[in-house]
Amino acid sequence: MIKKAIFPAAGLGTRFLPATKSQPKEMLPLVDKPLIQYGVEEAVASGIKNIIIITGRGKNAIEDHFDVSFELEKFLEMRNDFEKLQIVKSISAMVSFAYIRQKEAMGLGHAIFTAKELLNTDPFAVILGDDIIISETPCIKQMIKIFSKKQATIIAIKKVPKSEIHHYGVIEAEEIDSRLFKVKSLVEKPSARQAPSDYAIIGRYILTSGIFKTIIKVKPDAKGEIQLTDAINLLIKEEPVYAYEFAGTRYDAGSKMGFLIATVEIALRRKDLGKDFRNYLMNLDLSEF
């Protein structure tokens, strides 16, 4: 039933500069394919037929790595490198894109608006390409089949620890079935002290339509933001939102130390990679740093 996707990725990517001065942040390469297409193959995986991906000024270059390449198609081919053609076109093949630009950076839940039109009252996933999920069945799959049987929203959550729930927007909520919670509220970044939970929220979302009407009524914040956890907690108000503690590992590559750990961790998973890094962290002399 959930067949798009929104990729929001408008952002300025300013915590990786210079590297972003003059590339997209969601084409940073996490070992050997740019962070937007982990999340993409995770909704590929999970039944998704159209994918949106909101841009903004210099984001053209993930519109051309999902687009046929003919010339690079063409040089591979005479070089009989058909390994690589393979990958190469596999990409342009995977799933249908569409485009919006989001003029102005004005916030998640206003990127998400900007998407309305392409999809009716469908409901949909959002995927943060910041983060990068790896599971045995892929977190968008988990929380579609939670979504079957509740036909509401629901936000993906992970136990994060108290000295860094500030970082966080985070649940105040009621178990109700094994990983499955009922959310009461949700609260932007709250002190250790303040926090109402452990439970982070993770970006992943499934959203139902009723979303776009509770958008519209959100005032932006100091930085001149339209807030998603403000939208949502509007929502509540209307209808049932759910968190779940989906199964999986989960890494933040919107920071530098995350993305660092990301690449190794997920270099060492790689078959055709991960016996001969294994080999050179066992044998690298720390002492020479």
Contents of the next structure:
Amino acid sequence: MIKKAIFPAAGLGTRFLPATKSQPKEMLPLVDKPLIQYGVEEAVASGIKNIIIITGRGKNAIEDHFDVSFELEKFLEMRNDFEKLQIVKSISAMVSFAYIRQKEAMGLGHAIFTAKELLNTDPFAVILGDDIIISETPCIKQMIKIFSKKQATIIAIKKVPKSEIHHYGVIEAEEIDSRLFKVKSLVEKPSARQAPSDYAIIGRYILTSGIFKTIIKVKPDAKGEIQLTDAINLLIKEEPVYAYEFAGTRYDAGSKMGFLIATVEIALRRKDLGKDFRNYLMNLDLSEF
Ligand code: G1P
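Target state, the form predicted in complex with 1-O-phosphono-alpha-D-glucopyranose (G1P); input state, the form predicted alone:
What follows is the whole complex; the chain from before opens it.
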């Protein structure tokens, strides 16, 4: 049904300079796994078979990461380190990867448009790697379930405090079922005063191919970016659009504070590290800082 997922990854990652000067933001590790791999694993666990990563200059490390690493595999084999060998091999075996270069930084809508030829008329998922979602049922899988009933565009949402709403796309919608909303309109990064609700768009979408017809109608914003939110807002005039308040915890690993929180909490959730890390935190003398 939904077999393809797009991962926009062409951004320059300036919020994480100097770490991102010669390294893609998507490769920064949360504990020991690159950011983008969390999203890829979520997609794979949701039944996605083809992953399309939209890259740009300086992003080769992402392609290498999801490729076979012959030397490393041979080295680990010689050392009989089968546990690590399995970790390394499973990355490239996960799913098929395709890469497209977004030649200009013209925003999320533009990034998605670059994948048009690879998608034909199939509906597809979009995963923004900065949003890490930890949940019992993978977030995209929850959304695919809704899609199978509605056969329409589904946007992931979460309630956020008013003081943070200006960082997000925000929906105006009517609740039609538990966690499910029919969207009336969307606005990208409104002020707290202008926000139509407390429901923010989180970086998971299931989109129909109708989006390509509306992306081309969107005018670039003040920063010269073609916003996906604006394209979905136009799509509402053509077809129904739903928003789904997914179950799970979301971390905004695209901000420094969010990245730190994600690192701490993901480490605490880990079977191999959680107990020791928890002990360390419990005994930490905060008065020293
Ligand atoms: C993008 C979207 C925004 C959404 C956000 C979620 O913004 O444009 O609507 O709320 O992702 O993370 P960005 O964070 O890329 O500026």
